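Only one chain is shown below, in structure tokens, and it's the form predicted alone.
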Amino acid sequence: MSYAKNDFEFTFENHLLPKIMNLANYIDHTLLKPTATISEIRRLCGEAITYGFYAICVNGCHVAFAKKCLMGSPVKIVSVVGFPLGATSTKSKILEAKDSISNGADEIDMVINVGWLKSGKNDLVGEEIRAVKKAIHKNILKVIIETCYLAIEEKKMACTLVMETKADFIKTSTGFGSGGANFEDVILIKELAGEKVKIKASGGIKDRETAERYIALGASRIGTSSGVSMINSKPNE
């Protein structure tokens, strides 16, 4: 796919820029809807640069374009794998992850095979996570366990598998399931993982107060499409 020169041009009104707060450093500025257009991805990247977000999070087909948009900036690129169901084959997840990294992604957010986990096929879940982690080498791997579909013991097992496979983050949700992040799940994950694995809370996080509470509970990253409004709002507003 080719892109016009003006696809990479950004225009912002300086008087509209907010005072950047530390919250921005936790945010993966996210656009994963299937209808996302090139102009929307371009804007996402521009907002990430302007507001100082840690990363953007996009589908794999947008990684190469986002890399060009973000050239020269410190903003990282996160791409999703096996998204949003987690039910693709291990081989396809590996190929998808490798492709995203080769196109410029810094981090991979991979959905586990929820059906395998619920079937007690924990060895297959663990092997798949290890395989994707090996495929992306030193790049960050976040493992989406999709908490809305799991019972308490299944959540515990999912966290244990992520820790055993040396992945870098446990991520709560895709945002496309029947529910997103909640405080109870982040508390549980933190109790289980401690400092061994970081936490990304995502799914339905739309305001500053909620994001800051997740951080206080132990989340190191917030996945949200509402980052701009969060930063524009005042603390405790």
Given for the second form:
Number of protein chains: 2
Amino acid sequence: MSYAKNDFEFTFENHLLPKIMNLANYIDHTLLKPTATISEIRRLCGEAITYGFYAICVNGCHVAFAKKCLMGSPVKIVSVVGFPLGATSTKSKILEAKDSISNGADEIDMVINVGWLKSGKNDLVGEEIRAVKKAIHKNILKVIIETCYLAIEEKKMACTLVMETKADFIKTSTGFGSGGANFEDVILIKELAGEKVKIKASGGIKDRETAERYIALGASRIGTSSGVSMINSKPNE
Amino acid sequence: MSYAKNDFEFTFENHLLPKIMNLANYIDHTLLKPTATISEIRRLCGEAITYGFYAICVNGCHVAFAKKCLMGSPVKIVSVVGFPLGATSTKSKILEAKDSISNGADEIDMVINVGWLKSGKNDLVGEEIRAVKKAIHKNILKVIIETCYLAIEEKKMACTLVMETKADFIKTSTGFGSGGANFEDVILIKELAGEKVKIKASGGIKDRETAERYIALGASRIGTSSGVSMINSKPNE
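Write the structure block of the form predicted together with another copy of the chain for the protein whose form predicted alone appears above.
Time for the whole complex; same chain goes first.
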């Protein structure tokens, strides 16, 4: 089954889109480009406080600095692991996750090992997720399945593997692959995951309407670098 | 000063290009895409043995397997660290490098922290390189400066910082950035590094003639996923 964006027009406009929503509460305010400077990270944190974003999402090297910038605020810190290729060793992912938590991260967004999944090494993929979750204890773990590289059966398998662990979220995309989130994938993930695992939609989400549609489809979190313009744009009423 | 590819035609054809060269000895036979399967890694290793490449270059999750595939052969194993964004923490880079060496890697290709460089945190950039080199002892360390993101003065600073450490190579590119190696950058790096630090040119190098030109300009190693077709093509005579 294939969906086009237009397939959702009727449904959304008549039934699903909430009239008012505190969109900022859903947003991981994200800056992951390799060239991000320290002053850009400072600004990211300031914006997160100003706009009331749920969290910021940064690379590991910026976690300790972001922690200082966000001191006393309710904004959470998300850091990425094995990012964006998902191809570091399991031990490296564990150590990286522990290091980010010890530097002040509240949540970890790890990338699955896509190559192992494509090689049928599902046991290794699942063990790795379990090991990272165990390493970060009660902190939230989101597992990025990087849908752009997966065939439909691989997407289903990836979701099944995440659901067999204690991970908290399935996240669609790194934003560095050949594609980002799309409605079709979020519908598929929601069908499989139900209420068991939450969904973070990310990658290429640039405007309020699109973000709200993902939330209506079941996403509990939105990863975007366009949070400020989303909030400043007129809400859907 | 700016160079175009054509600027080198006269120089190369008359003076610099060696008539015969064992190109395979210069090649890190590379497969870093996130979707690489175990059977593709096995093939990569087989090709490296068959064609006599200097090394293979793989992500950390594949090092232990590659070690088995290459058992008894002279082919070295290169693994990447902080790849491709260079934005993991210093501690994570150290732990990742040590893990890869313990799994059988001979050489580490680490990415510098581009964001710190752009923030003027040169001390942090240099300390990180020193720390990774110290962690891997006598194993070769190549430092990827990811030239595509750097202005000319930043390229010079990156080279200077690498040269102040005990790192063995300056490497131009990850192959995942907005651009790969170019002649102009390799000439610049050679001017700065002289004989003190070797050069690995990488990113977008697809044919024998281009590879040989980089070597003529001073590169001691070529990172490419096109090694087989390079060797199978007719040498420049």
